[in-house]
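Shown next as structure tokens: one chain only, the form predicted alone.
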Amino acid sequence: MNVIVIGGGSAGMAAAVMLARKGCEVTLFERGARLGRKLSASGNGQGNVTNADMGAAHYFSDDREKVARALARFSNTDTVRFLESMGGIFLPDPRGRVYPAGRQASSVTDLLRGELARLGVDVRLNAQVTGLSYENGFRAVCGGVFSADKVILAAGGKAAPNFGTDGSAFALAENFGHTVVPCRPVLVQLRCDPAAVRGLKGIRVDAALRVVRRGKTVFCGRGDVLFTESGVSGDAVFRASSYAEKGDTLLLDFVPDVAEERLKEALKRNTGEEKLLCIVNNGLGRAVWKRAQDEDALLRLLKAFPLEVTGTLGFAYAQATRGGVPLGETDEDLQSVKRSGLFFAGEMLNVDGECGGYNLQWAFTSAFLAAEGVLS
């Protein structure tokens, strides 16, 4: 069987490996100069490929039940087994995030590249597919015209366009009558009122964070919060960005391990800015002290520092895309309901996960489902 895979990211490479192992003749098109560029930067360069705490509750989609069924067919343990079949060792950290033992994302890319070469997959780099049609078989336009029995579209969403994922591949799906859920960036820095973060740039704290919308908490988390010139970043903020919308309020607890009564007693022991010595970062303490009108206000700011969300830094800084081809327009193998033989994988679908290896897990899960569909 002759199969074209469009997109040389995690999902595309995985699908190509799975198909080639079953004897398919696979041609893999990648618009960039190298395969797996985004994968090589994943997990802060350490390669967080999946998570021990896996389930559909960690995903956003138009059909979360289908996501659950997909994960049941190719789970986190299947991902580790698949990757270790090519070499390497993958281990969870104390938070359940699974990494290669060498903590190098580029080595995961190298595993997949090496397997593609071993299997004889025809990899074409600097090769953007600009047209895709069907007439007694699929025809892909990329300089010349290439024919195939089946096609897997795994060209990514709109996040991180510096890696070649600018959303242009959605047009290939639309040519077959598919709709595309409007895309927005997730796992990204949040913008806030500049006045609220003035003087805090560069300060990093371990904080509890809540996202509040119209008086209701829609997300709670804890982790690093890094103040930037335009808002906040850090792993807690990236997780919150999957839930936050413009107009929401972030409430930061700078001393999440200290009860209010204990904090109140500590604040009585000094005066002025010295009240906050050894309680919070000195720079943060000075900024919070300037904003407080009295001791009660100071206590409130320490336990619930408010920041209004005004937006994000956009796709250029995002790790993932929300939106894409709806799962409802595919069958259980992620085959198009519009055109038999056309399959989707990865970020082209309207599925995105929380921070922590969930998006790479979806890449591998969707690659497996699409490959199984091609072979059935």
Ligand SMILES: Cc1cc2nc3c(=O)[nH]c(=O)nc-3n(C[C@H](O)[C@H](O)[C@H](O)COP(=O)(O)OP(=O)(O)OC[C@H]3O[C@@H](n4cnc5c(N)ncnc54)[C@H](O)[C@@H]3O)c2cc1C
Second form
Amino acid sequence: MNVIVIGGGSAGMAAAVMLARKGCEVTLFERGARLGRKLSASGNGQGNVTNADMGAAHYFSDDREKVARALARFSNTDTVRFLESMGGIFLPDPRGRVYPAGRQASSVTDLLRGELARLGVDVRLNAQVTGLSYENGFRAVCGGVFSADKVILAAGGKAAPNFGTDGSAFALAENFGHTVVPCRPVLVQLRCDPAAVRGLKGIRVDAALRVVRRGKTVFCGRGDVLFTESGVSGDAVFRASSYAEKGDTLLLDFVPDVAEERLKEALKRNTGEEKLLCIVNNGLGRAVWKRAQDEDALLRLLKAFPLEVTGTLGFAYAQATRGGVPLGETDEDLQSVKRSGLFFAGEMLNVDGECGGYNLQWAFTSAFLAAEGVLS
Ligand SMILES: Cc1cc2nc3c(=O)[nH]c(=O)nc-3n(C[C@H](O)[C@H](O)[C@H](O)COP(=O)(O)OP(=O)(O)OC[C@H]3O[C@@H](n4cnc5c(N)ncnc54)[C@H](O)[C@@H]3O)c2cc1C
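Okay, that one was the form predicted alone. Can I see the form predicted together with the ligand too?
Below, the chain from earlier opens the complete complex, with every other chain and molecule after it.
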């Protein structure tokens, strides 16, 4: 069988390997000059490929039940088995995030690229597919016209367009009558009122963070929070960005391991801004002290420092896309319900995961489903 895979990211490369191993003749089109550019940058360059704590609760989609069924067919252990079948060792860190033992994301791309070459997959680089149609078989336009029995569309979402994903490939799906759930950036820095973060730029703290909407907590987390010129970044904020919307309030607890009573006692022992020495970072302490009118306000600011979310830094700085082709427009193998023989994989679909290896897991899970569908 002759199969075209559009997009040489994690999902496209994995699907091409899975199909070629089963004897399919595969052509992989990648618009960039290299395969797996985003994969090579993932996990701060260390390649957080999946997570030991797996489940659909970590995902956002129009059909979370289908995500659960998909993960049951190809889970985190399958991802590790698949990657290790090409070489290497993959291990979880204490927080369950799974990385290659060598902690180099580009080496994961190298594994996949090497396997594609060994299997004789026809990899076309600098090859953007600009049109896709069906007439007694698929026809992909990429300079010339290429025919195929089946197609896997794995061209990514809109996040991080510097890696080739500007959302233009959604038009290939729309051409077959698919809709696209409007996209927004997630796993991204949050913007806040600049006045609220003035003087805090560059300060990094370990904080507990809550996202509050109309008085209701929609997310709780703990981790690094880094103040930037326009808002907040850091791994706790990236996780919160999957939940936060414009108008929500972030409440930061700068001393999450200290009960209020103990904090009150400690604050009595000194005067002025020296009250906060050895309680929080000095720069943060000065800024909080300036804002507090009295002791009660100081306590409140330390335990629930409010920041109103005004937006995000946008797709250019995002790690993932919320939105895309709805799962509801695909069958259990991620085959289009509009055109049989057309399959989807990866971030192009309306599935995004939390920070921690969940998006790459989805890339591998969806690649497996689509490859199974092509072969059935
Ligand atoms: C900086 C960064 C760090 C990240 N870290 C992690 C992490 O640690 N763990 C994790 O789970 N997730 C992480 N992610 C998210 C994860 O990398 C992506 O969700 C995942 O790579 C998506 O895979 P994909 O194959 O669907 O899409 P992509 O990897 O985006 O690949 C799509 C490919 O399709 C190509 N393409 C687009 N249109 C066309 C066309 N018309 N013709 C031909 N080719 C086309 C693009 O050039 C691109 O190479 C990170 C993302 C970023 C940006």
